[in-house]
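Read the single chain below, which is given as structure tokens and is the form predicted on its own.
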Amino acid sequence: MLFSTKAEYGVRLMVELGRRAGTTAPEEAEPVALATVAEAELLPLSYLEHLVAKLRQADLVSSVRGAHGGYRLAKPAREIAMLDVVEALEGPVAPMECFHTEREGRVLCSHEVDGDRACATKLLWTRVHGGVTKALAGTSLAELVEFADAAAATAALPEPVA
């Protein structure tokens, strides 16, 4: 299953906002200009503007207007699941074009037109969907921020002298 650059860049945007907020409560965090995120992550600013609009609609980020304005997380990083971020950017997770989930959690397959014949691959794609959504739902933004901080700290260490 491939996610588009919307998910990749959007998650990177959220991690950068989370890193800059640190342990500060979201409403007290300094807003971050998208240009700052674009420069730090080497991402196109115009694309981030498009993504942040979707993240705002999903109440995952908030904006602050003015000279020192920008964006910040709308809630603590530990309360933001990657499933929410990916679905805000990509829409519902579906491993195949024919795969659809209803609000009640039922899985529908467009190949089951009349309902009298089961789709032979529905079980497989239901399991794939369950695995992907479980992984995304079980991963918080706080975990990614911690991972990014640890990786940055390791990269900053000097090389051992032989």
Second form
Protein chains: 2
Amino acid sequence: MLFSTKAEYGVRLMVELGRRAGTTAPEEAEPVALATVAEAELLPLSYLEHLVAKLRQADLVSSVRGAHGGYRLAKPAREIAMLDVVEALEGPVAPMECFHTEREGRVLCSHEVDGDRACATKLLWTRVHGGVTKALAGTSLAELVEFADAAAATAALPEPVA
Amino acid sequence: MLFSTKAEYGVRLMVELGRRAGTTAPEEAEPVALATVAEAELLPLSYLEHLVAKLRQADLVSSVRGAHGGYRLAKPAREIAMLDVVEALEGPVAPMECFHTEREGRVLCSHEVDGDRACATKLLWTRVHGGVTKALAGTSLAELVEFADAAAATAALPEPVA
DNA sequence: ACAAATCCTAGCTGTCCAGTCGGAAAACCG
DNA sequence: CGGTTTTCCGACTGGACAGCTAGGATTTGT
Ligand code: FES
Ligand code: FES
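Switch from the form predicted on its own, shown above, to the form predicted together with the DNA and output its structure.
Starting with the chain above, the whole complex follows.
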């Protein structure tokens, strides 16, 4: 059980955009060309194009076309929940094929739709689903950006000789 | 992102074994033929054979060969954590390909192994992983069995005429 | 001996991930 | 203007893996 690289790459992309924007309001930040982040993160450019398209459709990034164009965050990093990012890339997050969350948090599973019998495993998948969404929804892009900046800062320190 | 049907079917199988055992100690319970649970849960028998093999290797069920043979739980349902069940079926649970949990809970990811740079997304996947494992480890088979029994009981009530 | 069951290995079919490719449209620059 | 840089869009592919199925060998009750 794992997320695909769509999520991995897409999250990287968002973090990179967040880092370049820094503290400036997203509207004023310079758009970043996709080739730049592809080089920085060592990811295939042509693949990133597909991912960023989904992020744009979800209104998480905005684009500027033409020369000197690129992408920037559509809203400040603190207001972007990673749940939205991941769902934009991978579709609705559910632990099982048969598991569909209704709008009001009500859970449906195939066995119940069929109506024949109560589903024994629903309790388990509901808990798992809750754990994942809670972790995802409770993490903002800003947190990851800070985390990445902090890691880069310590890495940039002159290596003490052993 | 989802678990495969291996987990779904396997959990069903375990619940079924737990229900048939009832409150009797697992050693004394009659072994249940796989064909029985296949019929009860409408699952392909030949596929279940593969799944139960993994559960047996993980010492979650024990088998009795020959006529009147079958499977039973290897220990009381209350002592079986669903995390073990799922991991036996799907392998180690990790949200990403690049994400490996060391024995002491330490987390390694490919970027760090390469040593070149700190991984920006590790924070996120660590939280997700924690959410999933917490949900899975905190749920025992006994809980699911009780849940299933309760649901079956209400369903068995005579349907009030509309 | 026979039947009922577990056990084991192999293979098959579709789906989807990960990535490539080619080219169109849009905007800037001289 | 024309050329360059970029986003944008669709189609295509190669491989991996999920989800079975088939066939048989082995063990054990009656
Ligand atoms: S049918 Fe899978 S959770 Fe109910
Ligand atoms: S490389 Fe994926 S979590 Fe670090």
